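Taking the form predicted alone, here's one chain by itself in structure tokens.
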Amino acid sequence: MTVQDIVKRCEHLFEDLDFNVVSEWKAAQPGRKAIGYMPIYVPREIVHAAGMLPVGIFGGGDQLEVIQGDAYYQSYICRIPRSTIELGLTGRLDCLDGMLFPSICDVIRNLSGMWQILFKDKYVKYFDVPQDYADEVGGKFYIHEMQALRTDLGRLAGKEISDEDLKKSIAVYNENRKAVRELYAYRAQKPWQAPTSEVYLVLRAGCVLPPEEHTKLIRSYIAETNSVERPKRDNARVVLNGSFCEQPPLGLIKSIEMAGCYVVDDDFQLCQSWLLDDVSVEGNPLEELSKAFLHRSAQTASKYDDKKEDKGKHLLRQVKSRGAEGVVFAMASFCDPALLERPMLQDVLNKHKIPYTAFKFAENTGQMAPIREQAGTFADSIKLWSAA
């Protein structure tokens, strides 16, 4: 396939709010099951080891009109829970046999309870994460949470999930995360060859495809886009921060790029890049998954940070390792974790004299012109400062 074919396929998957590819995967082998998960991080390895398809649910985006979902949340709550409720109530998530709600914020915790009430025939679990990173404290708690999920999914699958099953799945996801790191490294090196509006779609495909297929897709995209020369522009290199849960509309990403910015790193869809390196396939698989989360995972607004001196280290690492010239804070409206963390991250950037700009969005944001103007002004100012 050409790069255009790959992007077109990914765009089709992105726009399919009926999740037909999931239904097709299940129909190909009767008895298969699919488990949805909300953004941030859940150990997809456990779902995969149960022979099930992990399916990322990121709300309805700007394609879905929310009608019923607005009855379940106040107007000052972010849009992703309302649009997710809308997907469920309109039958678009009927292909899922269960839903996992990771510990993102109080809104998602509340959504897990709503899901239990609304969809009594589905498996539902609020998946909590530790806030103490000592192996003997938070580690034990996290292993307990994962074991509970392992037992539940084994019961749902009709067979126990063995350690060998888990190790095989860990190896599969290690390779997938490696491919994602390759994609991010390639984009940082040649952002004109791999625009973020395409990279985002390629990543998003991994939320509905089996990981083995997604890994091949990523590498095919890198190979194909590298084979066709694209125009290089004198754009500002920026890191995008704050979109770890509710995802920005594709039009917003394109607007930032059209404004003269190359996005060289981001925190989109952290389910695919949360763990910073491979998980060991030796020893107890749940212990290794726990160690990876506790000690080798990205800092985000929804991950409790017990060391104040470490605040902003991950963002600084992104800026420096990717050769970024500034940071664009793009937070979902009413996202308490992101909006509370932003001033702290801004303080860190100020101390290191790294320029930044900030705005808020909703997944159905229609006013792209002001965002494009703001991003364009920011890109111009970076060029002026760097030339001074």
The other form holds:
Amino acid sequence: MTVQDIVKRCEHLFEDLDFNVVSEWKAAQPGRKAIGYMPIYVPREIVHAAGMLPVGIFGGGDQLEVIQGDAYYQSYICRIPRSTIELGLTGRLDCLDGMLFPSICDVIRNLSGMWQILFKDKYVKYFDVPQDYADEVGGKFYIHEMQALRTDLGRLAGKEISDEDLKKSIAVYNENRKAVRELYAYRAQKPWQAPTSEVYLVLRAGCVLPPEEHTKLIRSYIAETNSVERPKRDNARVVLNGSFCEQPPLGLIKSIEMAGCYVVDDDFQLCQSWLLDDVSVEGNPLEELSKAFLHRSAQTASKYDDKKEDKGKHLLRQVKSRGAEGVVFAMASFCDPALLERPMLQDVLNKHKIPYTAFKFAENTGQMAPIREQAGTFADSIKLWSAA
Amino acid sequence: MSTVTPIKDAKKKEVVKEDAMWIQKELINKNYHEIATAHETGRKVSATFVPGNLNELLMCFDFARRLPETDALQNGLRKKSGKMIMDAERDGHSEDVCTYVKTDLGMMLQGQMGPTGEPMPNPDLLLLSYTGCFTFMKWFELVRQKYNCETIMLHTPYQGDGKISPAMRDYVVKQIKEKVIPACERISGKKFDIDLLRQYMKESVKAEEDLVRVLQTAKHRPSPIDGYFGAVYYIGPMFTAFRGVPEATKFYRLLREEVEQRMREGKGPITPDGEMTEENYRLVVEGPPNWTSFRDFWKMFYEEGAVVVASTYAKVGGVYDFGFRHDPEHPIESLADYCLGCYTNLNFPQRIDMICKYIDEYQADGLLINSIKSCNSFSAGQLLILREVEKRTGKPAAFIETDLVDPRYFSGANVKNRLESYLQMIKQKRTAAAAAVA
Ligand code: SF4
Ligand code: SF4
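Okay, that's the form predicted alone, but what's the structure of the form predicted in complex with the partner chain?
Everything in the complex follows now, all chains and molecules, and the chain you saw is the first one.
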């Protein structure tokens, strides 16, 4: 497959709001089940260990006409819950046997209860992750939460999930995370070879493909794109922050790039890069997953920073390690966690003299011109600044 | 139409008994003064949130107790919040986010004058009781950047499955024992005394019992109280810095006696314009009130003879009417249960059950939702609550939109229109039902 073929396939998966690929995966073997999850993070290892397909649900983007979903939400609430409800009410999520709603914000939290009411025959779980990071306190609670999920899914699968199953799945996801890290590193090294509009699609494919297949896909994308030289531009290198839940339309990512920015790091698909290194396959698997979460995971707006001085460390690390020259804050309108986090991150950037720009979007934003203009001005100012 | 009779010659003694507003104001002002002078008197200042607040525990360490939500609310009532919000927005905060947070940040920008005009000292402890609202975490992270004081996260898991599991309780208990108490000891310089905690809790239980009796008098026809606008004054001491304080216990005893007396006499609620003499509509309300136009908002109801017999807002600081009481025998465990059980920590099916139960037990004509722009915790999904409650009870429901403390989002004319058409609808339904029976 050429790089174009790979990107085309990913684009097709991205645009397929009927999740046909999930239905096909299920049909390939009787009894298979699929479990949806919402942003930001769930330990997909547990779903995988139950022999099920974890499916990332990130709203309807700009392709879906939201009719019924709007009747459930006031105008001052972000878009992702309404388009997700639309997906559910129009039967597009019928291929899912359950949904996980991680603790990210009040909107997703409340959506979990709405799902219980609207889709009574489906498995629904609000998945709480700890905001206390002591192994004996938050860790214990988290292990219990994972154990409950493990029991539930084992019941749904008709077969208990063994430690061995879990360890195998951890190994599969370690490999997947490794491939994601390779992709990020490759893009940071040669952003002209791996535009974010493509990288994004490759990552989004990970929402619907089995992890083994996704890992292969990432690696073949890197190999293929590396084999054909593309023109290098004098773009500004930026980290994009704040789009960890509701996703900007693909057109918006393209607009930022066209305006002269190379996005060298981002938080679009945090679930895939949340754990910063490998989870040990030795020892008790749930304990290992817990330790990775508590001590070696990314920072984001929905996760408490224990200490004041920790604020923005992850973002700074992204900027430094990727050689970025600035930060683009792109947050969903009405997204409390992201928008409340932003001023704190901006303070940190100010202290380190890192330039930034900020705008809001909605998943169905159609007007790209203002964003292109803003990103363009920002890229120009960075170049001027670095030339000075 | 006026259904209100002004009270003449309201003597001070009667006001104390009849008007919870007055005594509550006294308590609040006294507390603000205590906070303002805390550092001079050698006391430390804590700040924490209303839902799941550990008031009795903080009292054990003699903290002067600030509640930033109450500060914002008070600034709203005193019409100071609008400017504070705009100042915070000018300082870089998004127009989209919770206005309680921006009121607090705006107050800091304006030199941290408290709502009563006294300067507020910086807190020595931010106790981030993380119950029922994700914004709390961002709020205290934001103020921590400015105050530079110790911040303790007390994470309360959400009742996603509609119940409190032993693991959830253990998690909260452990955090209280291993994190919160040691931090309080360290900051206050006082050793924790569990017997003192028990003693305060004994006070709490008495007051909680009386509060429930007060709220439940609204089951009577006519209701002697308004369970939303009036209840704001009743819940004030209990939900904030006064639960466990003997003065508050006394207040609730007096309040209960007075309200029960009013009930026996067949009297209606006291409103700012006097006693409500005609009860035309009995409503259940979901969602917090608007504070910047509180009086006008309330007036729209009592002018029509509409009384709120029960509200979910009166349960944000504890669902006491469903049986929860602090337990001096198991003090830490009951603090955990308290945190876990607050209204906004309940899942959607629980919230809907509660509202349906209120409609039934308080013989209400229907549900009114006041959807607050600021508050995702309350508001996200309320339209489903509306549909479900209508479906289950057969009673009409209506939806209005305002904000807590941002005057830009209170449109009096719109709210009044909506309310009037809703009350009309109730009337028509009633007439139709009566005709069907006849
Ligand atoms: S976009 Fe923000 S507010 Fe909306 S569901 Fe996601 S995290 Fe919550
Ligand atoms: S979001 Fe709601 S509960 Fe949370 S701080 Fe704001 S008003 Fe209070």
